[in-house]
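For reference, the chain that follows is the form predicted alone, supplied as C-alpha coordinates.
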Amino acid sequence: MISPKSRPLWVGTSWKMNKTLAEAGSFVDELLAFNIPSGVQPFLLPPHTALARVRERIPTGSPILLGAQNAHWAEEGAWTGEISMRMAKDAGATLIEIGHSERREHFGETDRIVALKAVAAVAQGLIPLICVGEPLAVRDVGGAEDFVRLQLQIALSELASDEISQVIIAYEPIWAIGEQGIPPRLDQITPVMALINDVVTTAGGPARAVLYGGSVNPQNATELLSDPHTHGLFIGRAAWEASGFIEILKLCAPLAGAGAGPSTIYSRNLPWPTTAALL
(Lines of atoms letter the chains of each structure in order from A and count residues from 1; the text may use other names and numbers.)
(Lines give C-alpha, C1' and ligand atoms only; values in the text may rest on other atoms or scores of the structure.)
Protein backbone atom coordinates (compact mmCIF):
# COMPACT_ATOMS: atom_id res chain seq x y z
CA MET A 1 0.00 0.00 0.00
CA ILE A 2 1.26 3.47 -0.84
CA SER A 3 1.30 5.80 2.14
CA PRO A 4 0.03 9.39 1.75
CA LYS A 5 3.57 10.69 2.17
CA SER A 6 4.92 8.61 -0.70
CA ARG A 7 1.84 8.73 -2.93
CA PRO A 8 2.62 10.26 -6.32
CA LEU A 9 0.39 12.82 -7.97
CA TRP A 10 -1.50 10.86 -10.61
CA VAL A 11 -2.21 12.77 -13.82
CA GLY A 12 -3.77 10.97 -16.75
CA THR A 13 -6.03 11.14 -19.74
CA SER A 14 -8.34 8.81 -21.65
CA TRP A 15 -8.38 9.29 -25.39
CA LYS A 16 -11.87 7.74 -25.64
CA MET A 17 -12.75 6.90 -29.29
CA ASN A 18 -10.02 9.09 -30.75
CA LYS A 19 -6.65 8.68 -32.46
CA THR A 20 -5.40 6.45 -35.23
CA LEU A 21 -2.13 4.58 -34.76
CA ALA A 22 -0.23 7.43 -36.41
CA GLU A 23 -1.91 10.05 -34.22
CA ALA A 24 -1.23 8.00 -31.11
CA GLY A 25 2.42 7.70 -32.08
CA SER A 26 2.78 11.44 -32.60
CA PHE A 27 1.28 12.15 -29.17
CA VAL A 28 3.64 9.72 -27.45
CA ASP A 29 6.71 11.03 -29.28
CA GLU A 30 5.95 14.58 -28.15
CA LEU A 31 5.32 13.45 -24.58
CA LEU A 32 8.55 11.43 -24.47
CA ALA A 33 10.52 14.57 -25.33
CA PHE A 34 9.27 16.12 -22.07
CA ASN A 35 10.94 15.28 -18.76
CA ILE A 36 8.27 14.13 -16.34
CA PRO A 37 8.51 16.01 -13.00
CA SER A 38 9.51 14.01 -9.97
CA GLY A 39 6.56 12.85 -7.93
CA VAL A 40 4.12 12.91 -10.88
CA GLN A 41 2.72 9.63 -12.18
CA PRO A 42 1.43 10.14 -15.73
CA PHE A 43 -0.87 7.64 -17.39
CA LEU A 44 -2.54 7.28 -20.78
CA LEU A 45 -5.62 5.29 -21.77
CA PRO A 46 -5.49 4.78 -25.54
CA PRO A 47 -8.22 3.01 -27.49
CA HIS A 48 -7.74 -0.77 -27.61
CA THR A 49 -6.47 -0.54 -31.19
CA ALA A 50 -3.51 1.60 -30.15
CA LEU A 51 -2.61 0.10 -26.76
CA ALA A 52 0.03 -2.38 -27.90
CA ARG A 53 1.53 0.13 -30.36
CA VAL A 54 1.84 2.79 -27.66
CA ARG A 55 3.42 0.27 -25.31
CA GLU A 56 6.03 -0.57 -27.92
CA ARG A 57 6.81 3.10 -28.43
CA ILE A 58 7.44 3.88 -24.76
CA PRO A 59 10.99 2.94 -23.71
CA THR A 60 11.77 0.75 -20.74
CA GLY A 61 12.18 2.88 -17.63
CA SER A 62 9.70 5.55 -18.70
CA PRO A 63 7.34 6.66 -15.92
CA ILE A 64 4.35 6.63 -18.27
CA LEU A 65 1.79 3.97 -17.40
CA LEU A 66 -0.81 2.68 -19.83
CA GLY A 67 -4.36 1.59 -19.29
CA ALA A 68 -7.34 0.23 -21.17
CA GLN A 69 -10.67 2.07 -21.24
CA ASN A 70 -12.68 -1.08 -20.58
CA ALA A 71 -12.40 -4.85 -20.27
CA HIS A 72 -14.77 -7.70 -19.50
CA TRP A 73 -14.97 -9.50 -16.16
CA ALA A 74 -14.86 -13.00 -17.70
CA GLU A 75 -11.49 -14.66 -18.22
CA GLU A 76 -12.42 -15.64 -21.79
CA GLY A 77 -15.39 -16.79 -23.80
CA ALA A 78 -18.06 -15.91 -26.34
CA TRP A 79 -18.24 -12.17 -25.68
CA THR A 80 -18.12 -10.71 -29.17
CA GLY A 81 -16.48 -7.30 -29.32
CA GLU A 82 -15.04 -7.48 -25.80
CA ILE A 83 -11.54 -8.08 -24.46
CA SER A 84 -10.63 -9.73 -21.17
CA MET A 85 -8.50 -8.30 -18.38
CA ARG A 86 -5.79 -10.78 -19.33
CA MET A 87 -5.83 -9.61 -22.93
CA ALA A 88 -5.66 -5.95 -21.86
CA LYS A 89 -2.66 -6.74 -19.67
CA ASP A 90 -1.00 -8.64 -22.51
CA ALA A 91 -1.44 -5.60 -24.76
CA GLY A 92 0.34 -3.36 -22.27
CA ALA A 93 -2.24 -2.18 -19.74
CA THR A 94 -1.38 -1.57 -16.11
CA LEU A 95 -4.67 0.18 -15.32
CA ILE A 96 -8.25 -0.63 -16.30
CA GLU A 97 -10.85 2.12 -16.43
CA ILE A 98 -14.11 0.79 -15.02
CA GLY A 99 -17.58 2.31 -14.80
CA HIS A 100 -17.22 5.52 -16.78
CA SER A 101 -20.57 7.29 -17.01
CA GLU A 102 -20.62 6.84 -20.79
CA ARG A 103 -20.31 3.07 -20.32
CA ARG A 104 -23.10 3.17 -17.77
CA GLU A 105 -25.41 5.32 -19.90
CA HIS A 106 -24.82 3.91 -23.37
CA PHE A 107 -23.89 0.30 -22.66
CA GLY A 108 -26.03 -0.46 -19.64
CA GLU A 109 -23.23 -1.04 -17.18
CA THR A 110 -24.55 -1.30 -13.64
CA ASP A 111 -22.86 -0.92 -10.28
CA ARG A 112 -22.85 -4.72 -10.06
CA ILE A 113 -20.96 -4.99 -13.35
CA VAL A 114 -18.47 -2.43 -12.08
CA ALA A 115 -17.89 -4.63 -9.01
CA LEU A 116 -17.32 -7.74 -11.15
CA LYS A 117 -14.84 -5.88 -13.34
CA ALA A 118 -12.96 -4.48 -10.35
CA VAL A 119 -12.36 -7.90 -8.82
CA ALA A 120 -11.43 -9.34 -12.24
CA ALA A 121 -8.86 -6.58 -12.73
CA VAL A 122 -7.25 -7.20 -9.35
CA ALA A 123 -7.13 -10.94 -10.07
CA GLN A 124 -4.97 -10.15 -13.11
CA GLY A 125 -2.67 -7.82 -11.18
CA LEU A 126 -4.15 -4.72 -12.78
CA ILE A 127 -5.07 -1.43 -11.09
CA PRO A 128 -8.82 -0.75 -11.25
CA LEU A 129 -9.56 2.88 -12.08
CA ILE A 130 -13.16 3.09 -10.90
CA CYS A 131 -15.24 6.05 -12.05
CA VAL A 132 -18.09 7.41 -9.96
CA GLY A 133 -20.20 10.55 -10.20
CA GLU A 134 -23.70 11.94 -10.02
CA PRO A 135 -25.95 13.54 -12.67
CA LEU A 136 -26.99 17.17 -12.33
CA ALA A 137 -30.55 16.31 -11.30
CA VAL A 138 -29.23 14.38 -8.31
CA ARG A 139 -26.89 17.18 -7.28
CA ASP A 140 -29.64 19.77 -7.61
CA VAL A 141 -31.69 17.99 -4.94
CA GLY A 142 -28.72 17.55 -2.62
CA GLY A 143 -28.18 13.86 -3.30
CA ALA A 144 -24.61 13.87 -4.66
CA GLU A 145 -22.93 12.34 -1.64
CA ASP A 146 -25.49 9.57 -1.12
CA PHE A 147 -25.40 8.74 -4.84
CA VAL A 148 -21.61 8.45 -4.96
CA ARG A 149 -21.47 6.58 -1.64
CA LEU A 150 -23.75 3.85 -2.97
CA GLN A 151 -21.88 3.62 -6.29
CA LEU A 152 -18.63 3.22 -4.43
CA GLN A 153 -19.84 0.73 -1.86
CA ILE A 154 -21.18 -1.58 -4.56
CA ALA A 155 -18.07 -1.13 -6.73
CA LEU A 156 -15.83 -2.30 -3.87
CA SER A 157 -18.16 -5.02 -2.62
CA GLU A 158 -16.43 -7.96 -4.35
CA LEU A 159 -12.93 -6.97 -3.24
CA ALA A 160 -11.27 -8.29 -0.10
CA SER A 161 -10.40 -5.55 2.38
CA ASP A 162 -6.69 -5.96 1.69
CA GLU A 163 -7.31 -5.50 -2.06
CA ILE A 164 -9.07 -2.16 -1.76
CA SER A 165 -5.80 -0.27 -1.30
CA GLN A 166 -4.95 -1.23 -4.89
CA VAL A 167 -7.76 0.77 -6.49
CA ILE A 168 -7.85 4.29 -7.88
CA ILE A 169 -11.13 6.16 -7.68
CA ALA A 170 -11.96 8.91 -10.18
CA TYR A 171 -14.75 11.26 -9.17
CA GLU A 172 -16.26 12.48 -12.43
CA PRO A 173 -19.58 14.27 -11.85
CA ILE A 174 -21.65 13.70 -14.97
CA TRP A 175 -22.64 17.37 -15.16
CA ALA A 176 -18.98 18.38 -15.41
CA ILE A 177 -17.81 16.08 -18.20
CA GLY A 178 -18.05 16.31 -21.98
CA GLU A 179 -18.31 19.23 -24.37
CA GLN A 180 -21.20 20.74 -22.43
CA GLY A 181 -19.62 20.08 -19.05
CA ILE A 182 -19.90 22.74 -16.34
CA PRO A 183 -16.53 23.54 -14.75
CA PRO A 184 -16.85 22.80 -11.02
CA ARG A 185 -16.28 25.09 -8.10
CA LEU A 186 -13.89 23.75 -5.51
CA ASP A 187 -16.58 23.83 -2.83
CA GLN A 188 -18.74 21.55 -4.99
CA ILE A 189 -16.20 18.75 -5.21
CA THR A 190 -14.37 18.94 -1.88
CA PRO A 191 -17.13 17.27 0.19
CA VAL A 192 -17.47 14.42 -2.30
CA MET A 193 -13.70 13.87 -2.49
CA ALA A 194 -13.61 13.69 1.31
CA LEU A 195 -16.51 11.24 1.30
CA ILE A 196 -14.79 8.99 -1.23
CA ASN A 197 -11.65 8.84 0.86
CA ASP A 198 -13.71 8.00 3.95
CA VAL A 199 -15.74 5.27 2.25
CA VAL A 200 -12.70 3.57 0.77
CA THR A 201 -10.72 3.77 4.00
CA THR A 202 -13.62 2.31 5.96
CA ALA A 203 -13.87 -0.54 3.46
CA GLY A 204 -10.18 -1.37 3.79
CA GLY A 205 -8.21 1.43 2.12
CA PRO A 206 -6.94 4.07 1.80
CA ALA A 207 -7.13 3.94 -1.98
CA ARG A 208 -4.01 4.09 -4.08
CA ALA A 209 -5.32 7.49 -5.18
CA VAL A 210 -8.52 9.49 -5.47
CA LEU A 211 -8.62 11.61 -8.62
CA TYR A 212 -10.89 14.36 -9.85
CA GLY A 213 -12.08 14.46 -13.47
CA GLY A 214 -14.55 16.73 -15.27
CA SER A 215 -13.83 19.99 -17.12
CA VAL A 216 -10.20 19.91 -15.96
CA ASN A 217 -8.07 22.43 -17.84
CA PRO A 218 -4.92 24.51 -17.36
CA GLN A 219 -6.98 27.30 -15.80
CA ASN A 220 -8.38 25.22 -12.92
CA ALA A 221 -5.94 22.34 -12.47
CA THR A 222 -3.93 23.97 -9.69
CA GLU A 223 -7.03 25.00 -7.75
CA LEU A 224 -8.53 21.52 -8.04
CA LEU A 225 -5.34 20.01 -6.66
CA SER A 226 -5.44 22.35 -3.67
CA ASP A 227 -8.11 20.09 -2.18
CA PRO A 228 -6.28 17.88 0.37
CA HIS A 229 -8.46 14.88 -0.54
CA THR A 230 -7.49 15.02 -4.24
CA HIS A 231 -4.45 12.98 -5.26
CA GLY A 232 -4.45 13.76 -8.95
CA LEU A 233 -6.43 14.55 -12.09
CA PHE A 234 -8.15 12.51 -14.77
CA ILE A 235 -8.31 14.82 -17.78
CA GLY A 236 -10.46 14.73 -20.87
CA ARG A 237 -10.28 16.82 -24.02
CA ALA A 238 -7.86 19.38 -22.52
CA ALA A 239 -5.19 16.65 -22.69
CA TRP A 240 -6.04 15.04 -26.02
CA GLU A 241 -3.15 16.93 -27.59
CA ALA A 242 0.26 16.22 -26.11
CA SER A 243 0.91 19.94 -25.68
CA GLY A 244 -2.18 20.27 -23.48
CA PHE A 245 -1.23 17.26 -21.38
CA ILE A 246 2.31 18.57 -20.95
CA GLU A 247 1.00 22.00 -19.91
CA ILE A 248 -0.98 20.43 -17.08
CA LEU A 249 1.96 18.23 -16.07
CA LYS A 250 4.05 21.38 -15.74
CA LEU A 251 1.41 22.98 -13.53
CA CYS A 252 1.40 19.89 -11.31
CA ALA A 253 5.17 19.88 -10.79
CA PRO A 254 5.28 22.27 -7.80
CA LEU A 255 2.49 20.30 -6.09
CA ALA A 256 3.87 16.81 -6.60
CA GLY A 257 5.38 14.26 -4.30
CA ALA A 258 6.00 14.95 -0.65
CA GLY A 259 9.73 14.75 -0.24
CA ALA A 260 10.34 14.94 -3.99
CA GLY A 261 11.23 18.57 -4.54
CA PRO A 262 9.48 20.26 -7.46
CA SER A 263 12.72 21.15 -9.15
CA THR A 264 13.86 17.51 -9.38
CA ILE A 265 13.19 16.10 -12.84
CA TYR A 266 13.35 12.45 -13.85
CA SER A 267 15.24 11.73 -17.00
CA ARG A 268 14.00 8.92 -19.21
CA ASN A 269 17.39 7.32 -18.62
CA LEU A 270 16.91 7.11 -14.86
CA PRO A 271 15.14 4.21 -13.12
CA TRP A 272 11.45 4.51 -12.29
CA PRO A 273 9.29 2.19 -10.20
CA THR A 274 8.11 -0.83 -12.19
CA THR A 275 4.55 -2.00 -12.42
CA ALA A 276 5.37 -4.70 -9.87
CA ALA A 277 6.62 -2.07 -7.42
CA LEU A 278 3.41 -0.06 -7.85
CA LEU A 279 1.31 -3.13 -7.12
The other form holds:
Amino acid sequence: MISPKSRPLWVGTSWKMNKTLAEAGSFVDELLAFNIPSGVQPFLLPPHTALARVRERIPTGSPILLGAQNAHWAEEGAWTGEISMRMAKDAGATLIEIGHSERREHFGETDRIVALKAVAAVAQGLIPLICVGEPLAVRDVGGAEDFVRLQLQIALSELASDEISQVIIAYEPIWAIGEQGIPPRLDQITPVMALINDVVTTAGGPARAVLYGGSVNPQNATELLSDPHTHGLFIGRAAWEASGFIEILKLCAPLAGAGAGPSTIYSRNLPWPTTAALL
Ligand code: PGA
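The form predicted in complex with 2-phosphoglycolic acid is what I want next, because the block you gave corresponds to the form predicted alone; please supply it.
Below is the entire complex, every chain and molecule, led by the chain shown above.
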Protein backbone atom coordinates (compact mmCIF):
# COMPACT_ATOMS: atom_id res chain seq x y z
CA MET A 1 0.00 0.00 0.00
CA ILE A 2 1.51 3.29 -1.08
CA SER A 3 0.73 6.20 1.21
CA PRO A 4 -0.79 9.34 -0.28
CA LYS A 5 1.53 12.24 -1.01
CA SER A 6 1.55 15.19 1.32
CA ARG A 7 1.56 17.60 -1.63
CA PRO A 8 -0.38 17.90 -4.88
CA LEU A 9 0.46 15.47 -7.65
CA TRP A 10 1.31 17.28 -10.86
CA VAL A 11 0.23 15.16 -13.80
CA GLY A 12 0.57 16.55 -17.29
CA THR A 13 1.20 15.86 -20.91
CA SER A 14 3.02 17.59 -23.73
CA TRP A 15 1.36 16.98 -27.05
CA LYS A 16 4.70 17.65 -28.78
CA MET A 17 4.13 18.28 -32.54
CA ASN A 18 0.66 16.78 -32.58
CA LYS A 19 -2.96 17.94 -32.86
CA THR A 20 -4.82 20.26 -35.14
CA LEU A 21 -7.22 22.73 -33.54
CA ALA A 22 -10.09 20.28 -33.99
CA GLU A 23 -8.11 17.44 -32.40
CA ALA A 24 -7.06 19.67 -29.51
CA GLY A 25 -10.69 20.69 -28.99
CA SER A 26 -11.90 17.09 -28.86
CA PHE A 27 -9.23 16.19 -26.31
CA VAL A 28 -10.20 19.11 -24.08
CA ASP A 29 -13.91 18.36 -24.32
CA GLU A 30 -13.33 14.76 -23.25
CA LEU A 31 -11.11 15.85 -20.38
CA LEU A 32 -13.60 18.47 -19.21
CA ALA A 33 -16.24 15.76 -18.88
CA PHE A 34 -14.00 13.99 -16.33
CA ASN A 35 -13.98 14.97 -12.68
CA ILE A 36 -10.35 15.75 -11.80
CA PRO A 37 -9.47 13.94 -8.56
CA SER A 38 -8.82 16.08 -5.51
CA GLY A 39 -5.12 16.60 -4.91
CA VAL A 40 -4.18 16.18 -8.57
CA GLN A 41 -2.93 19.19 -10.53
CA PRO A 42 -3.41 18.43 -14.24
CA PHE A 43 -1.60 20.34 -16.98
CA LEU A 44 -1.54 20.30 -20.77
CA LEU A 45 1.19 21.61 -23.07
CA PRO A 46 -0.42 22.03 -26.49
CA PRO A 47 1.54 23.14 -29.54
CA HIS A 48 1.74 26.94 -29.80
CA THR A 49 -0.91 26.96 -32.53
CA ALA A 50 -3.53 25.48 -30.19
CA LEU A 51 -2.65 27.15 -26.90
CA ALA A 52 -4.99 30.16 -27.06
CA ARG A 53 -7.83 28.07 -28.48
CA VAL A 54 -7.46 25.50 -25.69
CA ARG A 55 -7.41 28.30 -23.13
CA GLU A 56 -10.68 29.65 -24.49
CA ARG A 57 -12.26 26.20 -24.29
CA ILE A 58 -11.42 25.64 -20.62
CA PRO A 59 -14.03 27.27 -18.37
CA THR A 60 -13.21 29.65 -15.56
CA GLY A 61 -12.47 27.79 -12.37
CA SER A 62 -11.23 24.62 -14.05
CA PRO A 63 -8.13 23.20 -12.34
CA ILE A 64 -6.48 22.42 -15.69
CA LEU A 65 -3.35 24.48 -16.23
CA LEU A 66 -1.78 25.13 -19.60
CA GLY A 67 1.76 25.61 -20.73
CA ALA A 68 3.94 26.07 -23.79
CA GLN A 69 6.51 23.53 -24.94
CA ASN A 70 9.14 26.20 -25.50
CA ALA A 71 9.65 29.96 -25.46
CA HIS A 72 12.60 32.26 -26.06
CA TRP A 73 14.61 33.96 -23.34
CA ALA A 74 14.61 37.41 -24.99
CA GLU A 75 11.74 39.76 -24.22
CA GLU A 76 11.00 40.42 -27.87
CA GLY A 77 12.69 41.12 -31.18
CA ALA A 78 14.14 39.63 -34.32
CA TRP A 79 14.02 35.92 -33.47
CA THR A 80 12.22 34.42 -36.46
CA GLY A 81 10.08 31.44 -35.59
CA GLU A 82 10.25 31.92 -31.83
CA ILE A 83 7.73 33.14 -29.28
CA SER A 84 8.57 35.05 -26.09
CA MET A 85 7.61 34.12 -22.54
CA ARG A 86 5.25 37.08 -22.52
CA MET A 87 3.54 35.88 -25.68
CA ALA A 88 3.17 32.38 -24.25
CA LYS A 89 1.64 33.81 -21.10
CA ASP A 90 -0.69 36.00 -23.14
CA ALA A 91 -1.85 32.91 -25.07
CA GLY A 92 -2.71 31.09 -21.83
CA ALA A 93 0.46 29.50 -20.51
CA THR A 94 1.12 29.16 -16.79
CA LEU A 95 4.02 26.74 -17.35
CA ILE A 96 6.92 26.81 -19.80
CA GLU A 97 8.65 23.59 -20.69
CA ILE A 98 12.39 24.16 -20.98
CA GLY A 99 15.21 21.88 -22.09
CA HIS A 100 13.33 18.80 -23.24
CA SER A 101 15.86 16.35 -24.68
CA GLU A 102 14.29 16.67 -28.15
CA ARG A 103 14.99 20.41 -28.07
CA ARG A 104 18.50 19.80 -26.81
CA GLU A 105 19.19 17.16 -29.47
CA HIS A 106 17.46 18.64 -32.54
CA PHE A 107 17.54 22.38 -31.85
CA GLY A 108 20.88 22.78 -30.12
CA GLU A 109 19.44 23.86 -26.79
CA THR A 110 22.33 23.96 -24.32
CA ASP A 111 22.45 24.03 -20.54
CA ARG A 112 23.21 27.75 -20.76
CA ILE A 113 20.13 28.38 -22.91
CA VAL A 114 18.06 26.42 -20.42
CA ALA A 115 19.33 28.69 -17.64
CA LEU A 116 18.46 31.84 -19.61
CA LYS A 117 14.98 30.53 -20.37
CA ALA A 118 14.36 29.57 -16.74
CA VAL A 119 15.11 33.07 -15.50
CA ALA A 120 13.10 34.63 -18.34
CA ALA A 121 10.11 32.48 -17.43
CA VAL A 122 10.26 33.45 -13.76
CA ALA A 123 10.54 37.12 -14.72
CA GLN A 124 7.17 36.77 -16.46
CA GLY A 125 5.58 34.98 -13.51
CA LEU A 126 5.61 31.66 -15.38
CA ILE A 127 6.51 28.29 -13.90
CA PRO A 128 9.62 26.84 -15.57
CA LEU A 129 9.21 23.11 -16.17
CA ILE A 130 12.86 22.20 -16.60
CA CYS A 131 13.67 18.82 -18.14
CA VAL A 132 16.89 17.00 -17.32
CA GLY A 133 18.07 13.49 -18.05
CA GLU A 134 21.03 11.45 -19.20
CA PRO A 135 21.63 9.47 -22.41
CA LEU A 136 21.97 5.69 -22.20
CA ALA A 137 25.74 5.76 -22.79
CA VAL A 138 26.17 7.92 -19.70
CA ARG A 139 23.97 5.68 -17.57
CA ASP A 140 25.82 2.60 -18.79
CA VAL A 141 29.07 3.90 -17.32
CA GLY A 142 27.45 4.89 -14.04
CA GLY A 143 27.35 8.62 -14.80
CA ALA A 144 23.63 9.37 -14.57
CA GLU A 145 23.74 11.24 -11.27
CA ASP A 146 26.80 13.35 -12.14
CA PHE A 147 25.28 14.22 -15.51
CA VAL A 148 21.92 15.26 -14.11
CA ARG A 149 23.51 17.16 -11.21
CA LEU A 150 25.50 19.32 -13.61
CA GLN A 151 22.58 19.88 -15.98
CA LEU A 152 20.44 20.98 -13.08
CA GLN A 153 23.02 23.20 -11.41
CA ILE A 154 23.52 25.09 -14.66
CA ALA A 155 19.76 25.25 -15.31
CA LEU A 156 19.22 26.92 -11.93
CA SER A 157 22.34 29.08 -12.05
CA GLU A 158 20.64 32.33 -13.17
CA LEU A 159 17.84 32.14 -10.61
CA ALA A 160 18.02 33.85 -7.22
CA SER A 161 17.78 31.40 -4.34
CA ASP A 162 14.33 32.69 -3.43
CA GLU A 163 13.11 31.93 -6.96
CA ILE A 164 14.12 28.26 -6.89
CA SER A 165 10.91 27.19 -5.17
CA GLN A 166 8.95 28.27 -8.24
CA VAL A 167 10.43 25.69 -10.60
CA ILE A 168 9.22 22.25 -11.51
CA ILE A 169 11.87 19.75 -12.53
CA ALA A 170 11.11 16.76 -14.75
CA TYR A 171 13.60 13.90 -14.71
CA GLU A 172 13.38 12.45 -18.20
CA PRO A 173 16.15 9.96 -18.93
CA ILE A 174 16.70 10.10 -22.70
CA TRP A 175 16.78 6.30 -22.98
CA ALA A 176 13.24 6.14 -21.58
CA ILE A 177 11.63 8.69 -23.92
CA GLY A 178 9.58 8.03 -27.03
CA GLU A 179 8.90 5.09 -29.35
CA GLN A 180 12.32 3.54 -28.74
CA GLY A 181 12.20 4.35 -25.04
CA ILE A 182 12.74 1.69 -22.41
CA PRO A 183 10.33 2.00 -19.47
CA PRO A 184 12.48 2.46 -16.36
CA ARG A 185 12.63 0.28 -13.29
CA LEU A 186 11.92 2.08 -10.07
CA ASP A 187 15.40 1.38 -8.73
CA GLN A 188 16.86 3.15 -11.79
CA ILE A 189 15.07 6.39 -11.13
CA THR A 190 14.91 6.55 -7.32
CA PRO A 191 18.53 7.68 -6.76
CA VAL A 192 18.23 10.36 -9.44
CA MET A 193 14.91 11.65 -8.10
CA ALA A 194 16.52 11.91 -4.64
CA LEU A 195 19.53 13.71 -6.11
CA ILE A 196 17.33 16.22 -7.94
CA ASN A 197 15.46 17.03 -4.74
CA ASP A 198 18.81 17.52 -2.97
CA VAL A 199 20.30 19.77 -5.64
CA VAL A 200 17.21 21.96 -5.79
CA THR A 201 16.99 22.22 -2.02
CA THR A 202 20.66 23.19 -1.79
CA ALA A 203 20.06 25.89 -4.41
CA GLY A 204 17.26 27.41 -2.31
CA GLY A 205 14.32 25.04 -2.91
CA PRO A 206 12.53 22.70 -2.45
CA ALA A 207 11.13 22.84 -5.96
CA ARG A 208 7.42 23.27 -6.52
CA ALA A 209 7.51 19.64 -7.71
CA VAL A 210 9.89 17.04 -9.12
CA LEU A 211 8.25 14.92 -11.81
CA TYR A 212 9.23 11.76 -13.63
CA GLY A 213 8.79 11.48 -17.43
CA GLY A 214 9.70 8.92 -20.10
CA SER A 215 7.53 5.93 -21.10
CA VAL A 216 5.00 6.60 -18.35
CA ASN A 217 1.92 4.46 -18.97
CA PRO A 218 -1.05 3.07 -17.04
CA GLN A 219 0.97 -0.05 -16.19
CA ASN A 220 3.82 1.76 -14.46
CA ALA A 221 2.28 5.04 -13.24
CA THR A 222 1.39 3.85 -9.76
CA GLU A 223 4.77 2.25 -9.18
CA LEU A 224 6.63 5.32 -10.41
CA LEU A 225 4.63 7.48 -8.03
CA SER A 226 5.56 5.23 -5.13
CA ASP A 227 8.99 6.86 -5.17
CA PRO A 228 8.98 9.25 -2.20
CA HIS A 229 10.87 11.97 -4.11
CA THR A 230 8.45 12.00 -7.05
CA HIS A 231 5.63 14.54 -6.98
CA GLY A 232 3.99 13.76 -10.29
CA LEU A 233 4.28 12.52 -13.86
CA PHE A 234 5.05 14.12 -17.18
CA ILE A 235 3.55 11.99 -19.93
CA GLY A 236 3.94 11.82 -23.70
CA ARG A 237 2.44 9.11 -25.89
CA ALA A 238 0.28 7.43 -23.26
CA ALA A 239 -1.69 10.66 -22.71
CA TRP A 240 -2.08 11.92 -26.25
CA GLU A 241 -5.59 10.50 -26.32
CA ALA A 242 -7.77 12.02 -23.62
CA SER A 243 -8.84 8.53 -22.54
CA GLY A 244 -5.21 7.61 -21.83
CA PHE A 245 -4.64 10.79 -19.82
CA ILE A 246 -7.84 10.19 -17.86
CA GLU A 247 -6.85 6.60 -17.14
CA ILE A 248 -3.62 7.80 -15.53
CA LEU A 249 -5.39 10.61 -13.65
CA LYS A 250 -7.70 7.98 -12.17
CA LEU A 251 -4.73 5.92 -11.03
CA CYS A 252 -3.34 9.01 -9.32
CA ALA A 253 -6.49 9.64 -7.29
CA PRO A 254 -5.71 7.29 -4.39
CA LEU A 255 -2.14 8.59 -4.21
CA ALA A 256 -3.01 12.28 -4.10
CA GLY A 257 -2.87 13.99 -0.73
CA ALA A 258 -6.27 14.35 0.87
CA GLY A 259 -7.56 17.88 0.90
CA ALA A 260 -4.89 19.20 -1.43
CA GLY A 261 -7.29 19.75 -4.30
CA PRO A 262 -6.29 21.81 -7.30
CA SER A 263 -8.36 24.72 -6.07
CA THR A 264 -6.03 25.00 -3.10
CA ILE A 265 -3.09 25.42 -5.45
CA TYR A 266 -4.41 28.15 -7.69
CA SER A 267 -6.58 28.67 -10.68
CA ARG A 268 -5.34 30.13 -13.93
CA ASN A 269 -8.05 32.75 -13.60
CA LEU A 270 -6.88 34.10 -10.28
CA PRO A 271 -4.16 36.72 -9.97
CA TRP A 272 -0.68 35.25 -9.78
CA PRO A 273 -0.20 34.15 -6.16
CA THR A 274 2.68 35.20 -4.00
CA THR A 275 5.45 32.66 -3.55
CA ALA A 276 4.44 32.25 0.07
CA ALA A 277 0.94 31.21 -0.94
CA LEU A 278 2.32 28.42 -3.08
CA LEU A 279 4.60 26.82 -0.53
P1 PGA B 1 6.88 9.49 -23.72
O2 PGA B 1 7.49 10.96 -23.78
O3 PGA B 1 5.96 9.42 -22.54
O4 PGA B 1 6.19 9.33 -25.03
O5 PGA B 1 8.06 8.54 -23.58
C6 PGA B 1 7.86 11.59 -22.59
C7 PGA B 1 8.42 12.94 -22.83
O8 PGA B 1 9.09 13.18 -23.84
O9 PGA B 1 8.21 13.82 -21.99
